[in-house]
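Given next, in structure tokens, is a single chain: the form predicted alone.
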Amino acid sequence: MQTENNTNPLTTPRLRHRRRSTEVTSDAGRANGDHLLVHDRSKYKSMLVRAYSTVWMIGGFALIVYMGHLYITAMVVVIQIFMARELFNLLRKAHEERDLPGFRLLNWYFFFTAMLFVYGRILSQRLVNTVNSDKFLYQFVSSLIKYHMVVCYFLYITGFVWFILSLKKKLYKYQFGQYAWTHMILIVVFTQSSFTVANIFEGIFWFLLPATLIVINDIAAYICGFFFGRTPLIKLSPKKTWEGFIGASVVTIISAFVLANILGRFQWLTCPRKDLSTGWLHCDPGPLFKPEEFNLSGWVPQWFPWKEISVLPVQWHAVCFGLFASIIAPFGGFFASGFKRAFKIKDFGDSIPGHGGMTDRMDCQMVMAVFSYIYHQSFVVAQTLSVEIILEQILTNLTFDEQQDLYTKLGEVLHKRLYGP
């Protein structure tokens, strides 16, 4: 009996298929390419929601800026709390935390300890200047400032001991992971916020201009990308396009030059705040905010109506801010996009309709705040001793009796110089 042989002597080679990358969403190609978002009718609803939220945010922001330095600082604190809440919840696991009562409270304990340390260092001298008319309050505040670092250190050590005592078997990995995550959040949130608050008290101008440029860049990139975007910019953000990036850069740089001229003419925005009062400010704006006239007769045709333009020197600094806000700061958003992809989430939160969470709106602002402070300290502030700096050191580091002794000796020295021995 002949057996049936189904074996084919010519074996067919196996085809190996490359695994598709999961880093890009399936609709990434539809977001760009030949399909414009403006032709996608479903996008108009989300655009209207986003625009509605933007109007409310800009209106509220303008009101807070008008109210002054303390209210802006309070706004920064509220933003910090929202960002911390969103980031704390990102790696939270309800199953583990059911067995760890009070563990979430420990994270917030570290948060407010860090807040006391950061704001105590930034606002200490301004607090002294506010209460220097009352001898008792002045001595009390001076003592608090003198021992501020000690108090914060022991508060942190208390939290550290609390954490060690809360460790539970089989949950060590989760608890130590949360401990490291909490400290990373504190570094990210308070590093940028300390620079932000420092900018505010150097003059609202140095806070308002960079923050506004980020908003302008974000809105311009969204609009340019919505109506003209075709070419994908980066895989981390499939909906970002080169058209939106370039268009937003042009708009941001022009806006920086024009906006600096407008904001730089208000003393309320340019004067530094030396105390924690809320009254209107009056000061010498300095050479950066004093207009200079430029003759354009040799550069423009005869029919051009303006033969001279008035430019504030600070506008050239604003161009640098515009360049950074349009070219470098967006990478803060790209970093956040990659971070969200790593954790497979769309947004950090849902506190702002159409925008996601507070962290989603602050990603570029954090990068810009640090740059603004470093630029201001490096290229704007004079790198010399001033009366204000010396006075701050005296009020902070000397006791009241030592200050009186210094006052007496300084009076004797000045008397000898004026009238001789």
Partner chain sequence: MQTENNTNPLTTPRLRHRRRSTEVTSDAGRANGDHLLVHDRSKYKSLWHELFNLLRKAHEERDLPGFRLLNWYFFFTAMLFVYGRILSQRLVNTVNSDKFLYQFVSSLIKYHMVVCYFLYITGFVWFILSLKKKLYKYQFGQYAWTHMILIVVFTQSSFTVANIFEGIFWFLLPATLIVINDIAAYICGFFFGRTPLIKLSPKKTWEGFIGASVVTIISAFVLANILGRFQWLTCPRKDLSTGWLHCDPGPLFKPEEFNLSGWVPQWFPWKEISVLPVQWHAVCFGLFASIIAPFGGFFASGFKRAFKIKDFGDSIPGHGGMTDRMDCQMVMAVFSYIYHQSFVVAQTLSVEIILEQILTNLTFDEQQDLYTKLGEVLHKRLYGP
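Now show the form predicted in complex with the partner chain, given that the preceding structure was the form predicted alone.
One chain, no partners, no other molecules: that is all that follows.
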């Protein structure tokens, strides 16, 4: 791979050429069986394999988006399980584990507890709305939710006690290392997946747009690097170039602006899902998705056919998403590269031919998912909240007593503001 770079400086693609890696460990070698082929042919072949699996991934993804919120959530959960499995296996040492029966089970136990905690919190309100009709089920689900935190805490404490009771004399360091590693993995994987699922239920748009921007950034950086790549970007990833980076940034920001317009026209994508049903959605999309006319006559020359364009206010938010996706999100990729170098591993796994493991594909997505959630909560929700929406929330989510309680408290606060303490 190094010689390839020296002989052909113009061809500095962003792909990781797994086929020609002679420094590959035996595991990766097994996965990339045909790295003995001729150089040129295998480069194009590897590109073909990558393109093939890319098409399948994008196709499958589009299908799931069409099917709806619950299926997307299920997909996120499956991806999460794959990632957790890859990461758990990464620093496991088979030798030490011979004397530790049930240790892997402990990892999956913590995984299950984290799953219950995170998805319980996110889906609790939706679950309540789903069983609103049946009185008995409503009571049951409400009490489950009320004690949700306690249940998860006690499950965690049980795992904690189990861990301590399972400590074996010569293996303390290994076990503590594994325990810390498990926690780090679960935190990283579940933070971003929980934020992703929260975004999905606010409207598929807020999941689809960031994810697509990352894919566009990736592909654009590859293409720009392929054709124009000259100056190396960062020592961590020697195949990345400044030209690829900047070209991809421009492409990403422009496509963010355009894509938001296209995606924002579908109610399936912009409507929030209030319960766990799977049917069609109708709603008032809110002020963000109402087109505004923009008069361009002063800005563009005479021959430009369109004198007015309709801009959805959400497109300006999309530009911010594009900026982040092109400038900060690649650092997720650099982090993963540095990590792999630090621990001398080639890939996180080999589930996807030509791309490596699930974590390799998700590294930038993870950084983007957290950003989308925080951006949405801070800048978008505030804009979409209005008196009507909050009033509706109050009337549907609170019991009559709670509503009166809220009324009294709000009255006190307003009174204090008007007339002083």
